[in-house]
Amino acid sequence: MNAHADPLRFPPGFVWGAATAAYQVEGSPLADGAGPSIWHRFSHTPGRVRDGDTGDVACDHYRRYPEDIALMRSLGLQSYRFSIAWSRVLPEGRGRINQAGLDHYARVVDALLEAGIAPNITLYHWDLPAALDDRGGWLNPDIADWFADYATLMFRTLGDRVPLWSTLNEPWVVADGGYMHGVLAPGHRSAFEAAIAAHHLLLAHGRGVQAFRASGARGQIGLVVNLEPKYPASHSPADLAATLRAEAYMNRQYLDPVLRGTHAEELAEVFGEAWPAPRPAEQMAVIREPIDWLGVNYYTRSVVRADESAWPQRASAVPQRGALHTETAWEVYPRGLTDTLTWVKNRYGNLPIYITENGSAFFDPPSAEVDPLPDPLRTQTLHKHLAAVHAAIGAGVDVRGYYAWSLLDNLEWAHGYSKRFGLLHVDYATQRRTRKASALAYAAVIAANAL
């Protein structure tokens, strides 16, 4: 299990999961009255996509969600982060309820709940509903408006037996990815576009959580956030002052309002001519509007340098050689994650944080010969990862659990087919699922809740 003499046991109640989001693992995405989604729009755009790959078929998920159950089952889970898809449910993103979308997803939750497994849902996972964008998408401002009404519905449909939901799934990727860069849906590049759907996001976030007051639901309500903490790579002011720019772009540009109420000064200088003037009084009141907990994704750190040539932060990382680094080019520093969790006790207080996603992507053949299929790597990975959050919960950090990305090898977004980041195998051309040796290291450490 672990180097240590003594087991590193985890708090009774502490939560075990896996996650995954609807259009990475769903398949079927026009199915049964479903709207497009501005991913399934993107995929199917000749170049956005590595090899071309679209969510059309994905693992299937939204076919063989039974079949995945009893493998969440069987590895002893006790709770399955998974996102709404919301044009399969609101086809045009507002109006018309396409009631099949909402049957399937009762389905899903009502088969969780008899395995014994508790539904944690997120509402807003990147594929934002076609016709919606065709309307601005995240730059329109009546988008929060649109978004508490989406999750009114799920809320009122689902409130009942659903114990953790949250709004937002890394909205910082939303903006950076798909506003700033265009690498991601929708594809868009502008500082300007970025900063005003970073804020539209914000304010679906609060409209989210007023709904589910309004709502009457029974369980909690969060923010997902992606988190990476930024080190300098040397004490030069330049490279302080990077390391600011760097972590408050990332970092604190969504903690912050919904927090504190208030936004990181750094992001002006970030943003530039970008960033607009001070938000309404009773905008940062909806935005700061309180959660039950936080979600944090955390994969790697970043070591960081000035550099001028480096949109829109002046800041880039430093690669560091010599150590681990995953398919994805992330380096494995599983004491990020101890620092992160801390930091956000430190600046924020300590409220319930659940590592809503942390994995890796290893190279894993297209076809298991062997169950388990051995993954060593990831296996080492991810018992390192789960040290560093009992060394956070050691230093009085209030962690409740833990979701292991993924449950299932998926679409890598952008990155298609070719990022296995999955607990079980899936070999695409059969949909045969086939365990990896790291989702028994999980599953015995699920069974002991120790490491």
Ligand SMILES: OC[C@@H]1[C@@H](O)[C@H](O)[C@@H](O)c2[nH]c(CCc3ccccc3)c[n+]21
Given for the second form:
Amino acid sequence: MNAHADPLRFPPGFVWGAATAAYQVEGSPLADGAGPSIWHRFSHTPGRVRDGDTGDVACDHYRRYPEDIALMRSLGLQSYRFSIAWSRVLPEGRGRINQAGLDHYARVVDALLEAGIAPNITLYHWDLPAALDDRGGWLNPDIADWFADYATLMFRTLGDRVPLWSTLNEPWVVADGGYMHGVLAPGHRSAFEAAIAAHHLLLAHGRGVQAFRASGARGQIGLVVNLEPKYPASHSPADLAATLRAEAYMNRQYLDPVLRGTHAEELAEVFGEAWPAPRPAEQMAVIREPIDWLGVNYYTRSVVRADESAWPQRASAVPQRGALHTETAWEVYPRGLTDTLTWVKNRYGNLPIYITENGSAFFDPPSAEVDPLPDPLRTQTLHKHLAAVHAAIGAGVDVRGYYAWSLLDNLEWAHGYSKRFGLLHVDYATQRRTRKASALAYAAVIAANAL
Ligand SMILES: OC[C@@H]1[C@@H](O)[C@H](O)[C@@H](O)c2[nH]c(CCc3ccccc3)c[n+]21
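For comparison with the form predicted alone, please write out the form predicted in complex with the ligand.
Below, the chain from earlier opens the complete complex, with every other chain and molecule after it.
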């Protein structure tokens, strides 16, 4: 709360939430008939995840969600964004249904509704059923059908009472991390595969939206993308061209097909020989199935220079020494959130936007000796980004809500448990949750609907 100036008020009905993802918080990856996911395999492959960490236990959220929902309620959260582990409900990814998995998520949804917290479900947050990966995963064109069948099952099970859905979390990271650079599951390293996966991710998204419309489910469906604004390091032609390639590769690669029906022209240059022939018009039409809202995940910006050695976009980030950086080495740059939101509005029109992730990892001790646990840098960073959202709203961007990443400290993918993003501290030795000061600061903003 800013005690000295006029408070920054958010629109009536603005939705305040927090977010997690199944593999990062649930634990119990094979419980009650669940099948393994590619992240279960990846984390159990030596060398892939820092310190050999896995999601076998994580935050034990699969069993402790009632306690965590009570904590959400104590903070005044109005919505909770979480993901479904596909291989809990379809252990082989297709065919046989695991009723215990469906029942689990129905219990979570009903407990949230009972607590007055709106569920916001992400259907795919990177944890592909391993059995589908054995059939090629995102490289197999059949995955659009597999995903549509999974989505239909979830809409039939929960579509009567879940108001917000999204198809995919960050298709760019799935293709770039999983298939281009191999740092995320399934750990492939090929520009050809990355381009194929990107197209099938888009197709699956479109088929998922079509399935939502056909299911008669109420509520609204969207796509969640990570956006990182790119600023040229200089006005040299080389740096300007590099900045456009970087922007096309991360920020326009998925939004242009979904919202404009076209591919960013720089991608043929970025992918080179790996860029496929033009896709069939009927596939581009599926991809373009209209969505109700867009989820924007924002963490940082990058200042871009031409760099012939940087593959594949031949552009690299210029370190911003002197700026505050998080434990993930991301520059804290709140202005980039305002710029990103106005960029979306100007390029794609004013469709409803939720900030589906925003947060920061700063050092917290493994065990919390005080409650609330002081976390001044995370608290300061939160306030600055909320002010940036407020500025975008003031500029006319239709921002409907904000989800803090994350509700809980959790498994930060290949970083293991070494990076803590939570509003709630988790002592992994005891599973004790402790509110951080940022959680109380957030609760005060929610209570006032103002900064
Ligand atoms: O890294 C923090 C969070 C993850 O824990 C979420 O699961 C994921 O949705 C997410 N995306 C981003 C921004 C995109 C990105 C992801 C991984 C590496 C670099 C950038 C940051 N985060």
